[in-house]
Amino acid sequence: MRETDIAIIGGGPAGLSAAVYAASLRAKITLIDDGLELGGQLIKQTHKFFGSEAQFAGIRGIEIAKKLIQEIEKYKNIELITNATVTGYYEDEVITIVQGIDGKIFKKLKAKRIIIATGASENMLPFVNNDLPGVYGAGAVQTLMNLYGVVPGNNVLMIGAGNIGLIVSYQLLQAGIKVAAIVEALPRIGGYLVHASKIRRLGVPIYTSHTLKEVYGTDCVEKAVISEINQNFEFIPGTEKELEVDTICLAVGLSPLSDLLWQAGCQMKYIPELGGYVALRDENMKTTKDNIYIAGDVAGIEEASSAMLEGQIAGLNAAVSLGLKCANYPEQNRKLKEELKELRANPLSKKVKVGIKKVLIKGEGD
């Protein structure tokens, strides 16, 4: 049985800022991830950041992500387990986690706080031929050419025009693969119109209130049929479009990975404009159960510099709560979360700021 003072379930941007945080406040940190390495999404996004200097506006993803690990590796207070899988969260508070590709290494660790940081999974979307070879979530069609050189394809079709699907379809097409179309459920684009103008400038049409509607193939992705729909999302006949594409890219939103938060007995919510069911917490992230905190994508969809602060607000507190020291406290505290109201003053985080509101609880001194 190894301890901890926090462990922190996974090495995203959320994740790494908490450890940083909770670190240089002299808490023993246990940083468990299940990718290879550690940044999470931030290792395959090569796009800059909006938002303020002080979280990395104008830096791409790839690089905050080293900035974060080499930030990381100045601690020996810190201990990573990467490679792994937290499994569970029991009754004695024990949380168990597998390491290895086969699985053989089994540890058991105990934590006098826990900050779950697990972000999301990507949704998918039923229609006709949902299963050949050639449809991609845009996570997977990130990873094959950001991390690994390996393009999905040679003529994709976009499903979904927030900033994932946008980003994508820009990196697609800097990556020399024709993007036949990018199409939008919603009567509206999602996504930041900054990224939409650069697409449309490389005559790349956005079809919004369209939807997929199936797709033809032998054995992999030869055609897709796009349709109009109305405001309840049926197809309009007579509105139908074939497109020549082999692969088909699915951005069409997250849901945020609560496994362990259910398993732990915190209260919990489905709140559409977060993404699903969530953690009710304070605004310092704690969750009803007084040694949880969340952190990111599993707190609620949103950008990954929002999941920065969170990821600081949650360390922060997590270490003070131990009793740990830091210097002025209130108002680091105070400050963090005025950067992250900051960066939602925008029509974008809206939606986010109504789930909020709805998942918001008072704790101590509030």
Ligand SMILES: Cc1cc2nc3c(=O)[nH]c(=O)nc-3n(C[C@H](O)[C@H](O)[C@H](O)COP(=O)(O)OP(=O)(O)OC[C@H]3O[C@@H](n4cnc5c(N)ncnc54)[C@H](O)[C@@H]3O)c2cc1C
Given for the second form:
Amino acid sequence: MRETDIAIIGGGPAGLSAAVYAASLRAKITLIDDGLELGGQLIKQTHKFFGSEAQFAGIRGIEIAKKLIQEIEKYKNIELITNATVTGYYEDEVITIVQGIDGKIFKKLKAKRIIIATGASENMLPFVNNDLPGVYGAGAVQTLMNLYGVVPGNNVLMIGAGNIGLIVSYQLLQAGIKVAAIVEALPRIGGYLVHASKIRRLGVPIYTSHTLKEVYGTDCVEKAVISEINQNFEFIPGTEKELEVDTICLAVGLSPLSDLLWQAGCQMKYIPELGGYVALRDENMKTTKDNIYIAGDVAGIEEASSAMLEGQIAGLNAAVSLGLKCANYPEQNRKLKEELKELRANPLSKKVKVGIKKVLIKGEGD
Ligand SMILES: Cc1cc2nc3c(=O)[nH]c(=O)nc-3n(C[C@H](O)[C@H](O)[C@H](O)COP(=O)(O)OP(=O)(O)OC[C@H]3O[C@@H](n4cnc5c(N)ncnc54)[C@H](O)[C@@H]3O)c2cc1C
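Can you give me the structure for the form predicted together with this ligand, which would complement the form predicted on its own we have just seen?
Then the entire complex follows, led off by the chain already shown.
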């Protein structure tokens, strides 16, 4: 049985930021991530980030990951376990880890505090033939193209005109792949209009109030049928269009990857504004279990910039709760929360703020 002060599950922007903050206060950290490389979503994001300047806006996601990893490497008190999945949380506060592609290495770890920063999983859509080869999530398309240099197909239909759908469409076009159309169920484009305009200028139509009805193909995707929908999201007969595509890319939202929080017995609540079931937490990112903290998309689908700030808050507070000294703790904690508040002052964060109000519980000192 291994032992550590703080186990951090997930090495994306939230987990990496939590590790740096807690390690700077001399906590012994074990950071576990299932990827071959650290960085979470960042390592496939070749575009320049939006968001706050203090949280690397204007820098490419892959560069942000490199900066965070360089910070991690400065600390000898951070143990890294990569290519390893945390598979369970047990009542004696032990977590189990399965490592390696063949899953032959099994480890048990007991931690005084745990920060869960597992991120999110992609949402699927119900439509006829949604299990045909050629149907991908947008994250998978990004991983194939931007990490491994493999194109997913030659002619893509993108479902979803939020920022992810728009950015991945642009990256497909940059890779020389045809994007036949972008389809959006809502009556308006959800992502930034600057991204949408760039794509429209390249000749890609964006159909709002439309959805994917059916996909045809024998061994893989060969054709898609899209249809206009009414306010109740019902197909409008006679509005169908057929598109000759070989790839369907789904960018229809993310859901917090909260399985470990359920297992740990944290109090959970369904919050549509945050993407699904999330754990109740106080302003220090502590859940209803005294030893468990959360940060990033698992706490509510948002952005890398807020994930990093939440990670810093969770890392700082988990370390201080162990009795580790932080000379200016109240001031630092207040500053981080203030930065997060400023970040969310953006009108696009209105929905997230509504969601957070519903899950915020009173913590010590509130
Ligand atoms: C196409 C796209 C564009 C985006 N653009 C921007 C942008 O411009 N600006 C911005 O601020 N944000 C952007 N985002 C959002 C941003 O990437 C996410 O909000 C951010 O990565 C969330 O960070 P995280 O650390 O919570 O999760 P993640 O980055 O998802 O990291 C979680 C990590 O935990 C690992 N993990 C999960 N479960 C386990 C387990 N059981 N055991 C071990 N490891 C586990 C995962 O594999 C992953 O490595 C974008 C997202 C996408 C998909």
